[in-house]
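Starting off, we have a lone chain in the form predicted alone, written out as structure tokens.
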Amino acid sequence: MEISVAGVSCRIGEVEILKDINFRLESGSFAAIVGPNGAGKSTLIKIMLGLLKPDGAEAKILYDGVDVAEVNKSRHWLGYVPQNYAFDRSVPITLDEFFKITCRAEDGDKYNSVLESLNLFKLKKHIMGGLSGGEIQRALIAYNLFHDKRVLFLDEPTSAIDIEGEALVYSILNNLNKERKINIIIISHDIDAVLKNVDTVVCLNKTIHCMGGACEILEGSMIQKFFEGHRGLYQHGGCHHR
């Protein structure tokens, strides 16, 4: 699905959060939005999801030429996995029950298949509050997959996950992107993970400073220059082609 962002700016009071954001992502892309803390990354994806409105009537967010408002009204293509999924862990709801709130009886085979594909089937009867951070992330990805989302946004998808869990999550995301052709857009500070997994990097700090292929950005030293003077740049071990 081709994604187009044009003329997006955002102010909150006197504070400029985003200024004249313009870019396009090809159908089937796996993209990362990177930038220092306070760069406007989360605000940008919330605008792309239609959860926030940008300033000015000229701003456009299009998915295959369809405005985001129409997408959310009738097409429901967009999925979102937040950085922290807040819920009452004392509520005795199982993973099975969590899904079946919106699962019809006739969807049983599809439901089981989705859980199997994300290595969650064995956890169906587990209480949600007892799942690890990585298991919760996979459950939220599964929920979006079950509902046939065509674009999946993830905000720091592995920030609270160990190395093994991170590898599994990225393996799942790569599979969804390659095999199912789902557009993946992540926010991440982990430059090494970004360069190993994504095909497009958007460097954001209120406005777009650079954008291109992951290896292109790395080999031109643009990432280092972009993050110079900011905390949160993680060291990387070189460019890895997907």
The other form holds:
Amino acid sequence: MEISVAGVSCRIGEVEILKDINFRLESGSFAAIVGPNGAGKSTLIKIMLGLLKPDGAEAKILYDGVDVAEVNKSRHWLGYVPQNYAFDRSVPITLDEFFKITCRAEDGDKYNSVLESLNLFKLKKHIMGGLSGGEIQRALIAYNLFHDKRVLFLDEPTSAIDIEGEALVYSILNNLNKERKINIIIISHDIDAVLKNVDTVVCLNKTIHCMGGACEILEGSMIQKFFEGHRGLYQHGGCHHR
Amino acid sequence: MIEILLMPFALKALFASALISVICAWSGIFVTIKNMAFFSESISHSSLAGIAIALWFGFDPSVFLVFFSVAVAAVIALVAQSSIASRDSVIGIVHATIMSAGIILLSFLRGGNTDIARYLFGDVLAVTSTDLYICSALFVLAAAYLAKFSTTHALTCLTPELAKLNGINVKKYDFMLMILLALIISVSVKIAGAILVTALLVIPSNAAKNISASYNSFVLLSVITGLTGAVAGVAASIFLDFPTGPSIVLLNSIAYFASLFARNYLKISI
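Output the structure of the form predicted together with the partner chain; the preceding block shows the form predicted alone.
Following is the full complex, with the preceding chain placed first.
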């Protein structure tokens, strides 16, 4: 699904969060939005999801030419995995019940194969509140798969999980992107993970500073300059092209 | 001695309490998940102002209270949506405003104190046939609503952001839940009294939450706790000559503390 963001600005009170954001992502892309803390990354994806309204009537967010307001009204293509999934961990609800209540999922081959593919099958009868950060992330990905989402946004998908869990989440995302042709857009501070996994990088700090292929953007001096003076960037190794 | 429970007044009390307690325990699941105890408390306390207005104008308090409570819930919802204050603050402001107006109105009333005391502390043993019809109508309406929409409410209460992305109008469902609770509270006031009615919503569901291993047992145990508390509470109040509303609430409280003990020390999970 081709995604086009045009003329998006956002101001909260006197504070400018985003200024004239314009970019286009190709159908089937796996993109990362990178930028320092306070760059407006989470706000941008909430606007792209239609959860927040941008300033001005000229702003447009189109999915294959269809406006986000229309997408949300009739066809729920847009999936979202928040950074911190705020839910009351004391509510006694099993993973199985969560999917059946929230997705109206029914037992069957499709249901079980989604759970198997996300290593969740054996956790079906576990209480949601007892799951780890990585298991919750995978449960939310499953939630989006049961809803047949075509674009999946993930805000810092691996921030609350260990290295093993991180590798599993990225392998699942790569699989969804390649096999199911789901557009994936992540926010990440982990440059190494971005280099290994995504094909497009958008550098954001209130406005778009640079955009292009992952290696091209992240290996060059551009990224160092972009993050200069900012904290919160994790870089481990070199470019491992997908 | 058991014959006394088969007398018309006792049967009416048992039937009305059972209907109200089951519906309170079922809808109380959402009060617990969404932390709406303060909202429930404010609707039940505001009912005193509703009773004062009904007595002032000579309306039937039971019937007038239904409309009044729904109006208070709607005012809270509308003010909360148009204000930058938190929902809790808005509830506190609206609650205090209505209570103050009610107390001023009550100070002008003469001879209405018996009715006020009845609604303040509840008087299920004085339930009339009209009250029973109102309870039954509420039960049918609320049970039908919960049967149809409880999954949607579970979704909007558990994951409002994800529900919104799936095209569900979360604000609309939050509003519907507030109206439903207002209806339930307005009818339940006669059973448990304005002071204790929130207990019927909050205690059974929290007792169930302590020992539930799944959402299904959460709902089922909440309803069983509410129903048992109602039947045993009415029986105890008749046999021991205790006030009925507090008897029902105290039995629910015993169930809550027993479930807390079972959770923490016996590690029971059903």
